[in-house]
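Starting off, we have a lone chain in the form predicted on its own, written out as structure tokens.
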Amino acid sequence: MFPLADGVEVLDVGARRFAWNGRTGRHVAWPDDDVVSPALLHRLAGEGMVRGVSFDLASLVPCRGWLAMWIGDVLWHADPLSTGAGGRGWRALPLAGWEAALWAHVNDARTVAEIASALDRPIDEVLAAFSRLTAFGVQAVQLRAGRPRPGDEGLRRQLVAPPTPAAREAGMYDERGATALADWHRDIPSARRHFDDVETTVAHALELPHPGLGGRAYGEALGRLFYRRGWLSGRVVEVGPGSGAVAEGVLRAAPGLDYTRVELAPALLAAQDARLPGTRGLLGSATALPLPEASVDFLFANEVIADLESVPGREGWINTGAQAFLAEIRRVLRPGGHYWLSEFGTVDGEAEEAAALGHPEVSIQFGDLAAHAASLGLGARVEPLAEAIGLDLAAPQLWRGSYEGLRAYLRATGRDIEARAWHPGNLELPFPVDGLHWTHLADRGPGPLVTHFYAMGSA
């Protein structure tokens, strides 16, 4: 083995192999054949990973990672080896005495020597304390050769860790390899827990009024869109209303609608019934709507069609369930009726399975779906979802990693936090947090990336 410096080890994590410097929290990709090329040797030496090469740790600048927060009296950090469809696991790293002050002194500018002087501690003691924060299992701090450049957030927003496993249960695919989620959806036990923990939607994340929507909630913004386009008249049908939040917002924008809900999951239908008095609920499937022919003036489905069947083909997935749904829409719409669908996907790329979810949703190929709609005699206007509802993508929200950390901490103390696009105006915490990060709606928040969503409907 190549003569690595003390504290450096070669690790195999998932399909990745790298040299990890436990003294600095830095890593360098390592070849599978263990052959150290001149270029690799240069990189290793620059990171202080080669035995016998002079390397001044005291001159390095400790920089905080974004996946660590000081909450209460402990450092709370993401665990690189604990990950699943719901996000990373987090755990506490208790720091006592003078070590507890170490985190407060890390400001991405002071060197190790300067921090040791401020704490009045020997350099070796301070380096030993930092080694707890730079360990592979913690990754709360990196010791760098200098201050990070403005906008240099890449390495600090992620961990060196195995990829998120694609958790799948028996029965989620049929004998053709097609996605088969009808039974899984029928068995959803709880509306709130499902959309917080299993299948957070854009609508759920934006269920609270948000500055990115002019102080409105997502459902009301959607209702205003439909109203402006002249679609909220006659019999309105929503397919797959989930928690009922979108319907609530649409009805706020246009009270008194003749509103029918079609839902596959009995638990969700019951939650909608309680939330939406004065509307009608039907148990049924998007691909076999329990509605007569030519009986609907406007039908819409928000973030539903990726859950329908998709079949693997020679050139990628085919959204056969969404196509079947369009045929049903054509059957139940009255002449001159309108429809609207939204989902994550692409206009001209390939449909792909979302590996990070705990069930096999497949993105929608909207170019192909629009062509199919046209073949059925339906209009097919495709547009980015954010553009359609007037979402300001620069508006603030809590960054995904900070949300996961808060959720883990609260659950460890018997509390909880909902999966919302929290912003500085509505996130009130009963304890101080050092290390909370804010971002914008075009970045990763508690919900899915809205920039990956499109809408398709009547032209």
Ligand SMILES: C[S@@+](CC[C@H](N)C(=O)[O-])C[C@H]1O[C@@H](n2cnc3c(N)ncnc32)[C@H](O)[C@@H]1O
Second form
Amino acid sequence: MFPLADGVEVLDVGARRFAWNGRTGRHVAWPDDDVVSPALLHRLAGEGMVRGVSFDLASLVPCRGWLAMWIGDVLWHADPLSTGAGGRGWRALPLAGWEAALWAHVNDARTVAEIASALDRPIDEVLAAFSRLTAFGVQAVQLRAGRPRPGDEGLRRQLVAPPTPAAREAGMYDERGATALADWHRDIPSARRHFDDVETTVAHALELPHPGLGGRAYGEALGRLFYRRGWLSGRVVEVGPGSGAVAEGVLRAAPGLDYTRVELAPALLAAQDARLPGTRGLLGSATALPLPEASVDFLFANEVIADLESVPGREGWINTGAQAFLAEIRRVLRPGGHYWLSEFGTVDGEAEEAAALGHPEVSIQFGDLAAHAASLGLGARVEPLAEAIGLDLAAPQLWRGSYEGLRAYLRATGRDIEARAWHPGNLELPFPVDGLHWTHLADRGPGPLVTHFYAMGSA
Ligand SMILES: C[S@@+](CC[C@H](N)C(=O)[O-])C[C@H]1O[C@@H](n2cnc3c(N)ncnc32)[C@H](O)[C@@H]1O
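Having seen the form predicted on its own, could you give me the form predicted in complex with the ligand?
What follows is the entire complex, opening with the chain shown before.
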């Protein structure tokens, strides 16, 4: 084997191979045939990974990863080898005595030598303590040649880790390879925490009033959009209302509406019944609506159509379930009636299966779906969801990784946190946290990425 410096090892992680420097928390891609080219040798030497080539660790700058936080009196960090549909597993790293002060001194600018001097410890002791934070299984800190460049996101937001395996159960596809999620939805055991842990929606993430919506919740913003467009009169039907949060908001914008809910999951229908007195609930499917022909003035479905069937075709996925739903919408709408659908997807690109979810939702190809709507004689205006509801994408929210870390810590101590787009005005934590990160609504937060969502409805 090539003469690697102490603390350097070649690791196989998933399909990737790299040399890991346990003293700095840095890595370099390693060739499958173990042949070290002159260019690779140069890189390895520059990262202090070659035995006999001198390398000054004391002058390096320790930089924080965003997937580590000091919570209460313990350093919590994401585990590179534990990942699933809900995010990464997190663990506590016990640090005692003066070592516990190390994290507070890491500010992406001070060198190891400066930190050692501030702590009044020998450099070798400080480097040994850092090696616990830079270990492959921790990755809380990297020792770098200088400050990270602005926008050097890789260092902060990601771990060197194998890819998340797609979590799938038998029966989620049929014999054609089409997605088949009806039974999975019918078996949802309870509304409680389903939208926090299993399928968080934009509506759920924005169920609390948010500055990005002028201090309103998502459902109310949607209700105001429908009201402005003149769609909230006569018989209104919502398909797939989930927790009932959207209905609650729409009814706040237009109290006293004639409101019917159609829901496939009995447990969710029961939760909606309890939450929404004065509305009518029907057990049934979007693709076989339990409603008479020409009986509805306005029908909408928020984040439902990716749950319907998609079939793999020669040129990519076809959203056959959403097409069947449109045919049903055409059947039940009164002449002059309106509809509105929202979902994650694309207008020009290809529909794709979302690998990170625990069930195979396929994104919507809105260009094709709009053409299908037109062929049925339905108008089809497609617009980015954020634009439709006037969502300010620059408004703040808690960064996804920080949410996962807080959730892990709270669960380990018998508590929990809902998957909301928390912002500095409403996240109150009864313990100190050093390393929490805020971002904005166009970035990854506790809910889905809202910039991937479109709305399609009557023109
Ligand atoms: C992703 S959730 C969205 C919930 C809610 N609309 C929201 O935005 O938070 C999908 C909802 O549609 C329901 N659903 C899934 N397939 C359905 C179908 N074929 N017919 C009716 N409802 C369905 C689910 O049970 C759930 O209530």
